[in-house]
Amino acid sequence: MKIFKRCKRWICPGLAAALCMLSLSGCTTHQDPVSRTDILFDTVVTITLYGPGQEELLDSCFALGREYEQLFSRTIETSEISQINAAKGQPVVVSDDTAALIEAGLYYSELSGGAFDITIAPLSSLWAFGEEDASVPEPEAIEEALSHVGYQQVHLDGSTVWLDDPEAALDLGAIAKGFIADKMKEYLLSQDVSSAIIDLGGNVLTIGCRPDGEAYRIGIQRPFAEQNELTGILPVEDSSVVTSGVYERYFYEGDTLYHHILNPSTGYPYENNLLSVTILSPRSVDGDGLSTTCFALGLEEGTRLIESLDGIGAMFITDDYEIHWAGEHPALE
């Protein structure tokens, strides 16, 4: 299996879920932002880019996106995904890309060990987080989906893809949002792009810094609270903050909430006392990755896995709203 190297050259981050950009009117600079909105992956991207004649570069960014999102989603019927999902194990042969992220998804679940694990989908689709309907299922239909879960069972031979269990079903939405980040990044560096924020619903990665020289500013939102009530404010530059936390998808059920992370041994959501695990990397696709293995493994065993990988470093917010450090990080303002 291929090795996922991390820079050891440590760059400011930036963060996931829970992130808010602050203003940049402060930047004493006669390069204006052009900046655009939109949906994808059924989340809110924006893209910002400075310096002359980027609308086009716009564009591009934004139809990269949507290509992406017809290979990876699992809910559009005709992706790459649904198709190796409705193969019944059959072999299915896969684009480069699509391979990649299948490859970086089983590189993150042998990390884990199995705690992070893409082939969750059984389960995540009988919990049905955002849903209006979403509920606790019923114990006999956990059991049955869990019988489904386990990575081992995926095999990726260069672009063929099968699975050995004719009912299992691949889900890389903890993983794909940031793969895309760092194709868009690699695409805007090769039109010498200097300063850019790319945003795919939380997962912040930049390029560069300010056309002023300054790191750009992301806000923290406090788990739980108003998106404007912050944790703190991290100092980005050239680089990607990712966070997964509890208060991102949830339901309660009587007075117990049901948050998105799902535990693939147990079928129901990890209990262990943390509200979210921000990371801090180079890269936005190892942000995705780490983000949901150390949340899923714990404090302890997710800052031993922190302080064990150069260039990465990583926040965590357990219950009690403490903030717990591990590996390499800027001062939080």
Second form
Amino acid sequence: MKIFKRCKRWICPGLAAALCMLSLSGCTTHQDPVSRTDILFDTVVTITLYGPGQEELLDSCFALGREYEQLFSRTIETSEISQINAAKGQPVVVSDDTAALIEAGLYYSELSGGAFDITIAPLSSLWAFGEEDASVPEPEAIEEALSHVGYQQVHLDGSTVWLDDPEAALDLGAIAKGFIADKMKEYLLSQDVSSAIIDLGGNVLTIGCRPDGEAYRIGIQRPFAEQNELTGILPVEDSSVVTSGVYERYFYEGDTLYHHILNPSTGYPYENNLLSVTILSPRSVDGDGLSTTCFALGLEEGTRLIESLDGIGAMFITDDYEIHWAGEHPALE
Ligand code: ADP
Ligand code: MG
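Could you give the coordinates for the form predicted in complex with adenosine-5'-diphosphate (ADP), as opposed to the form predicted on its own above?
Expanding to the full complex; the earlier chain stays at the top.
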């Protein structure tokens, strides 16, 4: 279970002695992190790199994020996803990255038997979570939107994409951040960065471990609580930690909470006594795909799915605030 091994164990005694000697002689091995926070894809993005002179790498990471936003956004009219959505069923040629993202989205749509569905767009636009005047849509409008949802109508042939139903549309929001985090990590590794944290709105991906050889300590927010109130801390290295929760985007109408993970069979938010699902995985695209998928499948079916996969851990929090683990995971601190 390599991803959860602590780096510190790998420091050999000789190297440890050398590091001690360096600090005794007044040199320091400590490297101040450089960190930047900005808004990308409607979320707060923070990237932290350990090591000197890495401001330019931060510039490039944020530039990369913006490029992907221009390709994948459902609300930017010129994006490749918007072009597919506006094509009325006609084929559209897209970049390799967009094709790869759609392929990953189709993979999770099939794996979940349609509980996760990248053609959720007509419904997610209708519900408009995150917008100020979001409210429960009329049943007729939900029925109409539902009739255009179904991932089976998405066709990907190389870099050509088309949808059978001219009114259908793609929403890759459940998986795009994970995909982009992996691309940022790939870029940073190519620049010899060995220690970093990429945090795309709580979708966290780490590179290596901390410069002091310890695992990163990733806080898991307590559902509905202030950001600094934690369910616990997960020690991880070289791993992705992604959470999907009802408390991320929701509104109340009467006493009922309506949240942003929608059931493609009913057109309404999933009601399954889950508050959140956190996935630990090597790749963030899988963490993002699986966090939404497991939320959609619910505790029992989600647990079965995780147990059938290698090297993935899942923490489900039910509405009694109990934690239920599945798969491979470090102890929660
Ligand atoms: P977040 O984007 O808040 O981190 P998720 O990764 O769980 O959370 O993605 C939720 C988003 O996915 C929704 O805002 C919507 O755009 C989209 N979505 C909603 N329901 C589904 C679904 N059943 N299948 C796939 N995508 C969905
Ligand atoms: Mg997700």
